[in-house]
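One chain comes next, on its own, written as structure tokens: the form predicted on its own.
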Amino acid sequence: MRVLLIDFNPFMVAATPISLGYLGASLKGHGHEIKVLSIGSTTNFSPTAFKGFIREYSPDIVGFGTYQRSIFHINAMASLVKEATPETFIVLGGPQITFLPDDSLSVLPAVDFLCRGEGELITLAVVDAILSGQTELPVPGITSRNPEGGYFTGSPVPPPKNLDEYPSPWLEGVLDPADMDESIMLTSRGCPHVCAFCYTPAAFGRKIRAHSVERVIEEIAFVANRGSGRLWFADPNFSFSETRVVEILEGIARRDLKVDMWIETRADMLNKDLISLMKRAGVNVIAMGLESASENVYTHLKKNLDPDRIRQAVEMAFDSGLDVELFSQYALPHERFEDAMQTLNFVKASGVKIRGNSNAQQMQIYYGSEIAADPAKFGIKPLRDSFQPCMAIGTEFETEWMSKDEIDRIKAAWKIESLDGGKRVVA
């Protein structure tokens, strides 16, 4: 079958997400024709040209990587696909699709399927259903419309325990690092922690699955030799296993690979020796989650990480010549205006430059997180009585401790301190 995978992000310069690369590699490995299309804020785009492209390629399936902020843009693009090739099936996937209510399909008329889990195997199930003419029956891992006018979801598709069972987007030629200024890499999936604001615990069952060290180094070597050497690792916790990450870093250093790496990890997973090895292997930026520096707040987030440990990790990174980014949020449960200012002052005092990922954001409430499951329990007060079924609360709320006016004030305070005007938009 002919499959087109599209990343449409009108808020940022086009950068193909690694998730679409994995989907493409899985489909290609089963003999299907794959094309990956990335459309960003600087991409020349018109509906007429897009429809012409669709008619020419004539895909059997179009899959969109989808976030809440882009879902209506993507619904419009899905409509264009249907106008150009009415027989094409549309699949939405991505972290904010996993837990979307079934009746979201009622406001997404051009969409046929919602992917409920890891797409590599689920997309193959969609292909099998189309080829066998069974799309009106439940498809494993998929929510779709049933003939009676309602919705049904097929049985779950258990992901493989060994991540190496998924073919490499890079080694299989689905993604080409020569075409990219920066290559997005992935060595593991999941996280064992239970942060209340995060969807990852529910999506991955508080477990981590990882590629073998050999697979990771092979991919890094390929991408480094063929591309720019700038690597951005999408792992939630790059150094979740010290033994494993040491093997990876030593392998990179031993092969003298010329790389410039951005990684994300928890502060309590870092020490001086590991940071020194990171520097030697080519890590240039370490990103860590701070969220809040106020004891009134961070103790309620179930992150189990205090600011003193984060401060120590920042100092160790700076001492080794690495740059640091800190993720932080405001309008968190139990957070008052003065608590939010404490976090801003913590970041300033730490020496971390407030730009890029270090620009704080309002907490965003999406399906799958513990807070989204019971907003009132966490003091969340939505600003509207109802939302369309495909839309979670997002940032449309105030809390028991912070009014909308105070949320706007702390947002403005961060923007004043930002070196890039706080322009970065996150999902």
The other form holds:
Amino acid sequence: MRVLLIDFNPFMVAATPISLGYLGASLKGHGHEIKVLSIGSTTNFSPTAFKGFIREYSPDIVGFGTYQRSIFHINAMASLVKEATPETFIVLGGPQITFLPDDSLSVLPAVDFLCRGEGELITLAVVDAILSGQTELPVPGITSRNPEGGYFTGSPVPPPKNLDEYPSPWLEGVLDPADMDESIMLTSRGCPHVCAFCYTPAAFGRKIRAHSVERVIEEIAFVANRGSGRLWFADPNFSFSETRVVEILEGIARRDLKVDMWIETRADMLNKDLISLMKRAGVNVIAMGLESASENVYTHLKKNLDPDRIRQAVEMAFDSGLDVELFSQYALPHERFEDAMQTLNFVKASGVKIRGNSNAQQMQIYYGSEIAADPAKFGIKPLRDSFQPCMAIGTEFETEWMSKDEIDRIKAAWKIESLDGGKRVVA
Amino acid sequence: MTTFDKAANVLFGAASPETVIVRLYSGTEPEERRDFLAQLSSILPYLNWRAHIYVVHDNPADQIDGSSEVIQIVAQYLAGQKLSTVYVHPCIHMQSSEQSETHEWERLLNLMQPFQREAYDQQSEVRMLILPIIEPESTTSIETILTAAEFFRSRLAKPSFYFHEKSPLDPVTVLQRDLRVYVYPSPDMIAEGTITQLCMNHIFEGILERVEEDRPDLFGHCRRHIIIDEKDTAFFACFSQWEKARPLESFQQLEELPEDVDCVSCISRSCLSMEENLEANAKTEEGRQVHLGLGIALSQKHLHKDAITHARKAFELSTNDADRAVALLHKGLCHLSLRELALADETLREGSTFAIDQGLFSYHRGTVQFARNNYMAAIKRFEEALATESTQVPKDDLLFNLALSYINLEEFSRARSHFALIEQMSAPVHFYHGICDLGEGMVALALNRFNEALNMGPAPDDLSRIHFYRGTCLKELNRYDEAIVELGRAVEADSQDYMNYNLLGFCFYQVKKHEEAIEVFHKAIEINPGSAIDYASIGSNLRELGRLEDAIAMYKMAISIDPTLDFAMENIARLNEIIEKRSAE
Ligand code: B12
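Okay, that is the form predicted on its own; can I get the form predicted together with the partner chain now?
Starting with the chain above, the whole complex follows.
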């Protein structure tokens, strides 16, 4: 089968499509022909050129990585695919799709399948269904239209406990580091915490699954030697296990790999020795989630992390010559205007430069998080009476504690303090 | 099988224009206008998925009507689309009091209604936004301008303003209200001025994007903005083609640009003309980045003179010392490349006054002194740079240059001590290390170093030199046969190097291969006809072959070039004696 996988982020320059890379590696391992495209805000193409390409490549399946903010664009692109080659099947997966309500399909006419969860095995099931002509029956891990009306969802596909069972997008030649200014690495999935705003625990479970140290080092070595050496680790908590991360970092140092790494982790998973080892191995930036510096707020987030701990971690990192980014949010549950200002002041006092990822953003409510499941319980007041079924509330809300106007004022306060006018880089 | 296409600028083959500037005229016959709009409509499906259309019209009285016609065409097209956002920018004149005009404006903005909220509700990624460019009369008060801005903004039509003189708006206000200002100081030929202005700004923005993304193709053709003139429905592939009044024969030709489009100069010129615009929009920092980026890219293209102009601009637009230092460092290096050594030194000296980290400046000032053959001064600067322990300085390069300076002063042991500190060995390091050894008479050691240099895979240009010095070592060791092989390789790598032949000839002589020696010395003379010693050497080889008359002729030739060649004189005398003796016998 010929499968085309597309990431389309209309608001950001194209990045490494690491998740699609995993799907690609899985499909490639089963002998399918694949192509992975990463399209960003500055990618130049006309609808005519896109359709021309589709007609020429003529894929059996086109899969899209889908986020809340891109779902309409993806829907539009899916329609273009169907205009070009009506017999192509369209499957959506990604963060927005895992928990997307079934009846979203009613407003996504060009879409055939919604992938619930990790797509490595589920896409294989889709391919099987197409090859065996059973697309009108439930497909494992997939929600699709029931020809007799309504929808059906196939049985869930449990992801393998051993993450190494997924072939590597890098080592299998699906993604080529030489093509990228910066390579995204993903060495673990899942998070043991249950922050109310986050979708990760629901999507990947509270038990962290990680690639073996050998596999990680092999990937890093390959990517570092072939690419620019700039590595961006997408792991929710890169240092969740100290022994593991030490082994990885020492492996990098031992092999003398020239890397410039960005990692994200929790402040309580850092200590002095680890930080200096990180520095030695080539980590240049540590990003941490602060979310809120106000006790009124963070105690309700279930993040279980005291800002003092974060302050210490920031200092330790600075002392070792590392740069730090702090993720923070406003309009959180229980947050009043003063609380939000407290977070801004905390970040200013910490010495972290307010730019890029350290620009705060309004909490975004996405499917899969505890807040999305019951917004009212968290004092969320949506600004619209109804939303399209494929759209969670996103940022279109005020809270019991902060009006829209106050939210806008906080936003402006951050923007004034920002060194880059509030441009965000990643997530 | 390609599995990953880098999200380059252009996917799916053809480049899709992002900006279209449409120029309309008053008095166009209705059918002509209809035909023109049909042509315009036919190209819309080929535009980028996010595109801008500017409508420029000379006659203020017809601007709104003309723009409306274009907008309707765009709206009709979009109605059948799935994934397209078009921003239409009508250029509209504004009288000093806007009262009478708001009704007209409202009429224009209403055209985008179907593409606003409803588009969202219908899950449509088809959008049209009207973002007017307002051209106030010079007498219009700031208050009136800001009221007009508010009028548009409140209707989700973020406006820009176009001034012919200095912008009356404070850049901070512009920034805070998220406005955009164009300043073009020429009031003549209004449409031409506007088009020039729009193109310049687009070119600048395109370059800013490339600089920010750190892209290597800074001077690649924009291929992103086309200009369409209603007169004869002329399509221009880009600003520079429009300026030269060279239209395409048809839109389809867009893909094949004429070969002689001079993007470098167009881009450079456009960005240099942005000064008033940058100031008026509080975008001087962006300007600095662009000029610095262009400066660096131009010097990579060896266009150092132009690079200096941009580096100077980057310096002028800098607001802090670190940026000033970077700009001057770059400018200084351009002067160095042009061998304007005094200017280079002066620029780097000035730059160093802004730098916190002196390391790089001392290092490069050292290279300037080196280029002036002032090795003592170079050593002083290099030592300074070393003492800063700056991480910015490429340490191995620094040590290498330091050692080279010592070599030039024939202080070989000092040179050697610096070579010893270099971490990343390379062919040149081994080579010059070998030169030191040779200079100190350690021939066997030197030979080893030259072997190492060869093993590292040296640059093709260095190959001949390395073989030559290996030959020299072998000669010193009296291993002439091996030396001959080595020098043969030197000749193979560079057949125009005189030294190779000269030494090869010498070695042939030593092993009594006089015919070969003569041939090689002739080659040497071909390259260096004024070389007396090579004539004399031919003489000596002829002598060994017993061709005494011929030898004498060659010695004479040598003396005619260099009368101080005593051994040639002596040989002539000696050979004449022999000849005389023989004839006496
Ligand atoms: C790394 C990361 C990124 C990377 C993307 C790398 C990548 N995955 O391709 C970068 C930096 C580019 C990025 C950008 C953005 N991100 Co992000 N990002 C993350 C992060 C930290 C980890 C994601 C990850 O790698 N997960 C692990 C992989 C394995 O999971 P996955 O991506 O979901 O993919 C699996 C399945 O979903 C499925 N799948 C995915 N795609 C497809 C496609 C098909 C066809 C199929 C069948 C299956 C399938 O299979 C995959 C493999 O198992 C998460 C937060 C978190 N802690 O999880 C946020 C997160 C995913 N990002 C988020 C957001 C909002 C963004 C941005 C919009 C931010 C911005 N300001 O622009 C952009 C959008 C990018 C885009 N393509 O449109 C949100 C998404 C919420 C939502 N529902 O939309 C998250 C959840 C963070 C949050 N705020 O809560 N992000």
